[in-house]
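First, one chain by itself: the form predicted on its own, in structure tokens.
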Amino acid sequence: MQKTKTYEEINLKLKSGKAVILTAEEVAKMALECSPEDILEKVDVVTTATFGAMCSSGAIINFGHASPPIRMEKIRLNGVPCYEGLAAVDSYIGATACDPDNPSYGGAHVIQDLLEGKDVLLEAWGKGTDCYPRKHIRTKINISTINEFTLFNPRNAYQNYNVAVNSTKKMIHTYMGTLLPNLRNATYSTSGELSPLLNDPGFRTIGLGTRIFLGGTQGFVVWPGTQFNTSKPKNEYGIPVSNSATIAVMGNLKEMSPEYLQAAYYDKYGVSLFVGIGIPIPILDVEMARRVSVNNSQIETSVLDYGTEGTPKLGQVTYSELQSGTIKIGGQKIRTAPVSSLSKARKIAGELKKWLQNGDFEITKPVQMFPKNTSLKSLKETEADND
């Protein structure tokens, strides 16, 4: 029985149509019958995916030159406040920047507006200067004017996210939702056996260079997402119990689907952008394969008390607890439902597949692993210097 394989056995066996692909759900389900040994010989490749919403992105846009040119120091698309120390007509446009006079309309919406085919006002101001003499600009932009689009996200994917509860009497409003008095629902994120950093909670696949699918293209993992903590508690099968590392990630948003991408506002919150991500995880040696393997009732994560200050942690659940529709918290009965897509995480496992099979996506192994150690600092608040 084969002990180990090599990325450059894998790529062949894509190239030629001869590799096993399978979903994280599919594997899972294998490996309630077969050993890691059997799935590392009879499967190479695995898909992972995961569609929610990722509040660290955005694109950088590149407008062109005007003529006479300008040096763009103060921005808006749509209303939308945009980075203008990039340079003269460089900007990157935040997801959850937003409008104030529409602060349900933000930089999410702009780049869904712009993937979609849309004119978006650009209006930008300058002082003035003897190589860029021009003061004002308002003109109509789209994707086809711009000449760079590119999505950069410093902070996607958690390896795992907490379940929001609200235990005081007043309904609250977060970026996990509304969140209804008295415990009376639940919301969590992640996307479970299917999510990518759990199938490699070790990172030994996924790192600097990794090639992934990124918003309905090929995109690139390009550094740890900050963050990154690999020093969370962890399960019985070496899974954080909680919100842990993260990726940063990039690509091409001219190639990308407003089917992946979707703009979002969560009331009383602020504006988010829903992301589709799909990871392949190569089956090296059998070391994966049991990685791989892990199924919903093997996830657990933590609930935590949003109504509290300090968000005190009050019990832990499995995957497959929250995705039955209930769980048990202090004997009370709470129900529990997603703020992300496992209906559209499945379909974007099943489209890397497919390109996997097809030979059009090949993996790649990362030039640099992430740090292992790492663990995350708080912002200390200090008394003004006076002096």
Second form
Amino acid sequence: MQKTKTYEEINLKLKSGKAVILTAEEVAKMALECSPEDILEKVDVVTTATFGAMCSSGAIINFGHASPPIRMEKIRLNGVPCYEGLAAVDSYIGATACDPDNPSYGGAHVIQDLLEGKDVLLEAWGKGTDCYPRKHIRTKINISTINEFTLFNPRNAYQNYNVAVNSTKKMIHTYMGTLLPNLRNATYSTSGELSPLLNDPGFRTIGLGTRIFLGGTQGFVVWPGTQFNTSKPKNEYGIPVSNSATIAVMGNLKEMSPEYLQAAYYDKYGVSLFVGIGIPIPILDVEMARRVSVNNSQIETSVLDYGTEGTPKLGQVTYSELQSGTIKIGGQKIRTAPVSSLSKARKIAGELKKWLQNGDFEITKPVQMFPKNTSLKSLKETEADND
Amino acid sequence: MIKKRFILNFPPDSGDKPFSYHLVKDYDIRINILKAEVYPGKRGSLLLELQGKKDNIEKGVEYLNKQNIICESLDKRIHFKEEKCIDCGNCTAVCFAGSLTMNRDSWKLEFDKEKCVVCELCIPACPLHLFEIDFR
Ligand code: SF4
Ligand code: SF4
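Please supply the coordinates for the form predicted in complex with the partner chain, as a counterpart to the form predicted on its own shown previously.
The complete assembly is shown below, putting the previous chain first.
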């Protein structure tokens, strides 16, 4: 029996239509009856996916030069501020950016409007220079008038995430949704056994240059995500039991589909962007076969009290429990609700499987692997805070 | 037979009148209590669904008004733009009436209108703002 497979061998099989591709949910089910050795022999690639709100997202836009030209030093798109420190007509619009007077419409909505082909009002100001004499411009743009339109998300697809509850007497509004008082609900956000980074917890196949499904087209993992943390406590299956590593991703927004990117506004919190990400995991050896075999009863996460300062941990639960609809914390039964879409994640895993089956999608060996043993610093304050 | 929803507001001194007995016996109205917030000695409110003949319900409401119970007809219904829903589940987190739930096989949102008590918590909870109140 073959002990290992190479990327080249798997790609040849994909090209000839002979590769066997399963989703991570399908392989988790298969693993209840098959050994990792069997899985290595029978399966070539496993597709994973997630569709959740990812705040650290945004788009690079090049507007093109007007005549006479302007060096844009203050930029607004439908009133939303964009970054102005990138040459004359390059900009970056962050998903969470917004005009404080109109907090429910932000950068994510601008990205979505452009993606849907709508006109967006660009207004920009400059001081006027010898080579860029113009001081003001106000014009409508849309996806076909701009040059590059590139999704670049510095921190996406968290490897696991906390469950949020609220032990206080007041309802609170968070990026994990509305948390009712007295532990009356609990929200969780990853797609469990289908989640990309939970199927390759040691980053053996995901690294710099990994080709992925991003927003409905092919994109890439371009760097470790910000707050990339590999030193969080892990359980007996090697899976971190709270939010740990992340990835930075990039792709051509002009090829993406509004079906897999969705702007969101959380009342009393702010704007975010739902991003659809799918990552194919090649089954290179028994170790990878074992990794993709994990199921929801083996993936655990921490329950944190978002109502109390320092978000203390109240317990630890599995995704089987979370998906069953109730968890138990300190003897109290708490109703659970997801805040990311498992049905969309399944659709993405299925779509990626189709691309692979049709030979439209090549798997890539990372150009460079991600660092190990990273941890996080918090922000130390050196000045007296007079607020 | 019609069904109508009402919010009943009780002044502090009317908490123990057997109004439901009269509605059932004198006006042949079926009562379904959807939500109750009755604080002894203080104001209280009830969200009710009354089912019966149209003129009987009208007479029943008249009777309640005479008892000093303020009876506000609730022609509000929650409605959501289903075609835009991404099945994220945020609204199910706040719907303690069990009207909004996730189907545990398909993980698609299910909306059982009958269970809705019009608490309106889902309106701000949906990050896509798909819920609206219909006034009918
Ligand atoms: S109004 Fe309240 S009860 Fe009705 S669906 Fe919304 S959250 Fe549920
Ligand atoms: S919160 Fe909105 S988008 Fe999410 S499941 Fe409910 S209705 Fe659908």
